[in-house]
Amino acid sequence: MRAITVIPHQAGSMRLDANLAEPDPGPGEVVVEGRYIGVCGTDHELREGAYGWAPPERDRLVIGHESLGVVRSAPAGSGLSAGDLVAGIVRRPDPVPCPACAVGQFDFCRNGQYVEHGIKSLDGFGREVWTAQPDAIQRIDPSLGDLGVLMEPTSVVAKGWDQTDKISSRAFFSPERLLVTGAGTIGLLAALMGRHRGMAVDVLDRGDLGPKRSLVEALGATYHDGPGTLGKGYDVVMECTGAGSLIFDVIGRTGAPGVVCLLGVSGGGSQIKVDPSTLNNELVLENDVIFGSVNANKSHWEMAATTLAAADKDWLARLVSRKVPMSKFDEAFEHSEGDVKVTIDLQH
């Protein structure tokens, strides 16, 4: 079996291992043939040695947390059958479990003992065969085909919307205007969900190269290549860049009340001057809410599956800008103009 592995915190250690043994399925486990993995910023950080934890008593970690596979075999009563299109749920609850993990909200794990496929102490899906318990697998509508590889990023966005809904439901608040900052995969999927909700959507990204403008406009949203053309009074902001200066800019563009969901991870190293009194007054006097969101639980994966099944397949296909064979996986980490989502084909 082939797998893409890395030694966490060791730059330049990512490689293709060609002769690994296939996993031995445990009691009740589903056996899945890997078809694709998606590549995102976390995978780049793993390659650069900035992130990651190997499984216990191992030096190397199999990468890949954005997955698509086909069930090879499944136990009776699992709800899955051979041939089903599936994705592996990334985070798994801690063994204690903490109060959040005990009720299925492992995305809010309170003691940090969770594990994550391809990231933290659990091998990922960047291999030709993988196994998992049925509750760690999300079935995908077969109409999606290869586009099912978008499940994981869609689940992250679904959680952001779920938390936004919970916040807005505390009072009379029917959001109509959405600002999305960043037109990468996460930002475009956030815009897609906003349009599915009937919202007027503005998307801000840097520059005007590649397919991003046309992808935004195909949703019926408005693309902005700089903040100078943005307005104010947005009901919801989905911040998907992690850029510090932009975060504080968009906070000031919400209406009263407004909700800002932070989905981007900051690279660090920059300093920004902020007047805490002004920020405090704006949040207090306008009943604004700012929150961060990461990962997703089973309910969000189900929301993602529903969203993708209902989406325009031609539009989704434009998000997957490159498919790189596993034998040349390094090419997936090379920047190419026009990239949105790059995937690795595990069968070639």
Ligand code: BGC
The other form holds:
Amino acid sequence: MRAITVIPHQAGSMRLDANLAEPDPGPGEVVVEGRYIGVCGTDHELREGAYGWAPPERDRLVIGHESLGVVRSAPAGSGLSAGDLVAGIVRRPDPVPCPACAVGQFDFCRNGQYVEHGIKSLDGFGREVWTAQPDAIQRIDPSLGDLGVLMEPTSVVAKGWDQTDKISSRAFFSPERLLVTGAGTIGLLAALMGRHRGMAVDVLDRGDLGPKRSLVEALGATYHDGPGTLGKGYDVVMECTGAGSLIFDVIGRTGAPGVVCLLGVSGGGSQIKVDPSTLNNELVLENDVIFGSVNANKSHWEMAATTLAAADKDWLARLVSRKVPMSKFDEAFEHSEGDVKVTIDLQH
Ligand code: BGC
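With the form predicted alone done, generate the form predicted in complex with the ligand in the same format.
Complete assembly follows, chain above in first position.
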């Protein structure tokens, strides 16, 4: 079989390997034929040698953590059958396990020994065939078809909303206004989930090229191509850019109480002046909460499956800007203005 592999922390080492042996299913494992993987910032970092870990005793890691596949065979009683559309759950619990992993909250792993398909010490889904235990697989509504490749980013956003709800439930809170910063895949999915909740949604992104404005407006949300036209008094902010200066700007735009969910990873290197007293008073006097969120556990994958099944399929289809054949996987890493989600077709 073919697989896209990389030597972590070695820029330029990503390549297509042909003639690899198909994985042998272990006891109880499901065999899945890969259809698509999605490419995100983490994959770019893997390619640039900035992130990632190979499996133990190996140089190369199979990439791909945003997946879509079709079950080839599944053991009786697994809840899955041949032909099911599925995605692989990215993170697996640490082996100790820590108290969080022991109760299925591997997204809150406490000792850092968790592994992640296609990122950390576990081969990813960027191959023609992969195997996994049934509890590491999410079934996808067949109506989604190829759009099931959006499951992983949706699970990350679902976790952000789940945590926002848990934080909000500490006192009366009836959120009506949402600000999303960044109109990439994560930001657009955050806006979608905000609209599903009946919120008034503003989305901030840079510039006006590509389909982002029209994708935002099709949700019934408002697109801003700069912070100048944004308001204040947002109940919830979903920060999806990781851009340092923006993070402090949005904190100042919350109402009382406000919840700011940070979902973006920062590139580093920028410096801004922040008055800690102003920041402190903003948080204290408004009962604000700022929190970071990464990854997703099984309950969030379930939430994601429900969200996508209920979403407008034509709108979701517009998120997938390009489908690049595996044989030309490099093209999936070329930056093209207006790209939202680029996917790699594992069958071509
Ligand atoms: C993935 C997460 C993962 C994180 C850190 C992100 O790109 O979507 O599932 O936990 O990278 O490795």
